[in-house]
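Let's start with one chain on its own, the form predicted on its own, as structure tokens.
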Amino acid sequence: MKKKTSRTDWFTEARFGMFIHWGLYAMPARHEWVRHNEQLSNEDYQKYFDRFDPDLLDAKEWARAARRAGMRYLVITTKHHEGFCLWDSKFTDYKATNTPAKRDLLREIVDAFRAEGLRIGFYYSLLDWHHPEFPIDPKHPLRNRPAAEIAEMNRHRDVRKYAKYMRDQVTELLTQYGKIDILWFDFSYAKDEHNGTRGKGRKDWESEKLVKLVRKLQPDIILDNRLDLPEAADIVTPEQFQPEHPPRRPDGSIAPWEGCQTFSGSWGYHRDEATWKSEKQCVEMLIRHVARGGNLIMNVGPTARGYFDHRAMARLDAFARWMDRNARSIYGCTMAPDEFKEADGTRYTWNPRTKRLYVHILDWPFQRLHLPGLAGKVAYAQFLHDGSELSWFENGHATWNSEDLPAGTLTLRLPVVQPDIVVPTVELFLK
């Protein structure tokens, strides 16, 4: 356990990262699972490969946007389920260098984000709907073909050859781009069944061999938990929900975890998708993750021409404005000790080094905020965004119109009008 903890030290300090889902699916612009959803064959999908040309790509601007937003690391889809590779892999022709782009797009992105001081992570899909040796299964675009036809196709496909292909590509990724901090494999579904086919898990991926290779090439890399091999995982990765209780190890300690989330309902660029989270929802999402001891990795799906669209930029700008004033309530922070019970409408984060407690006010109250159990424990209180002092009284006894509150309650006096910041944060200096 000690070795895993040291591997993730920087990760739990950083708390906030950028996910990027980018591939051919940006061209149909209707979900990164478009091949699966619309049951498209390789031939149907070829028109996107033949025309992929992100002529407006400025990876340096992507990286600047991430840094301004307060993100400390990147995870980029080197290959998603469609099988298309952003780098010049010698093990496939299905890669960016063979499209009209004619270059290693992954190299541009890695160099740009490193230059901005962000750590680098690679997402690599365990699925590959294009590869000739990947057997048709319940997630495959061809899953609903007649069962006899699928059986005949699968008779000529060898998942062991595909597992070797993955190891060869992972070797490229971990030897050609310098130090890689995270390897994000996605995903296993061994219990799935459909139309006479079964899902895939550790035996199909040959996960033990894959992990052994990864650890040999980059011993300090962080691995996620999607290889169907829990003992090899450094982090847990809940997707598209916010855990109210953090995942824990057998000894009761909080496991390093990272919630992976989207601005809208799609990971890839989706032109017409309309369920975009508000700026306040996005900032609250970061707070809620750290308040339960986790990281947030927030996804952007660039357009087919290679830029972040205005909706994504608006949310990144919202993070930038908030983090510019409130970052120290996020970096290096975690779940507050059990003795500090969160007040209604708030989330707490805690810095164990500075011994400061941060009260994030999600629902603005009228003039008073009652904090249970903090009476006698606070030496000073201020708004974090501007450093302005806040006064308080304890145990409900300050003036004739105080309400009767439980013993141990500390009550902050707040302005009637919420400060002009999407989520105000109070910094408490404890005695």
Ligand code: GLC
Given for the second form:
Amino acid sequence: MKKKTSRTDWFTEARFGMFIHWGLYAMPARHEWVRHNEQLSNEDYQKYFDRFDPDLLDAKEWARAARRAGMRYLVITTKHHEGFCLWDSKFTDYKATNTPAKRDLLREIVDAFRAEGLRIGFYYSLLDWHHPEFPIDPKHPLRNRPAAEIAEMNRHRDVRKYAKYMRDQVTELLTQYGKIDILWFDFSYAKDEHNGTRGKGRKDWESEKLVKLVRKLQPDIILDNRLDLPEAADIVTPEQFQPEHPPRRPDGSIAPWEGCQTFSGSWGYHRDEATWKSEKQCVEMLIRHVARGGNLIMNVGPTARGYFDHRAMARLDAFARWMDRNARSIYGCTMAPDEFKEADGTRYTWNPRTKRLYVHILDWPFQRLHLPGLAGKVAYAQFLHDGSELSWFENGHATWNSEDLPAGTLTLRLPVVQPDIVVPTVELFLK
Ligand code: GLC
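Form predicted on its own done; form predicted together with this ligand now:
Full complex below, order starting with the chain above.
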């Protein structure tokens, strides 16, 4: 337990990362599960491989956008469920070097993000819809073929050979790209059943062997929790929802967790997806994660030509503007101690080292913000974005216009007009 805590120290300090989902699915541009959704065979999907040519890729530009947004680490899909590899793996031909891109794209991206000071994590898909030894299963694009046909295909597929392929590839990834900080395996579905096939889990992946190998090659690496082997996990990874309660260890402490979220409803570039979150929703999401003791990893799905489209850039810029002035309430911060009950329309984050409490005002109130239980506890208050002082009164007693408020209430005096910042944050110096 002690060891696990130290492995994730940098991670819980960093709080904010960038996820990148990039592969051939950027070309159909209608979800990274397009092969599954449209039940495409290897042959159907080949047209993308033959034409994958990200001629506008500037990995330095990606890395700058991430750093400016305040992100401190990257997790990138080295291989997603489609099976396509961004690096020059010697265990497959299904890789970027054999497309018109003609080069190891992973190397370029890793180098660029390192140069901007970000840590590097690799996402590696346990599913593989292209590999000839991967048995057809309930998630596979060919799952609805006649059962007899599937049985015949699976007679020639050996999942043990596939598990070995994964170990070989993971060995490449963990020995040829320097220190890797996170390995993000995705995902297990052992209980699924469909058309005479069953899902896959730890027995199929040979998860224990895989973990041993990973720990041997990179002892400090952080492992996610999708290998169907909970005891090996360093982090919990809720996806596409905002947990209201952090996952707890048996001793009551918060288990390191990372919410993974998208700007719109897809991970891969999706041209026509319209459910893009507003800039405020994005910034709020970061605050809400840290206010429950978690990290946020925000996803970008680059286009097939290799750039972040304007919708993604607008949101990264929104993070940049907010983080420029408010990062102190995010890095090294966590959930506030229980004694501080959040005021209406706010979320709190807390820095246990500096003992400062951050009140993020999500709904701007009219002139007064009532903070339960803080009377007598605050030495100084200011807006974080500009360091301007805020005054207050306690227990409802203003010099004039008093009102009955629960004992212990501290009331901040706020300007009528919200400062020009998407979520204003108050920094409280406690006594
Ligand atoms: C899922 C999806 C996937 C995405 C991932 C990210 O399990 O299969 O497409 O990569 O979650 O968390």
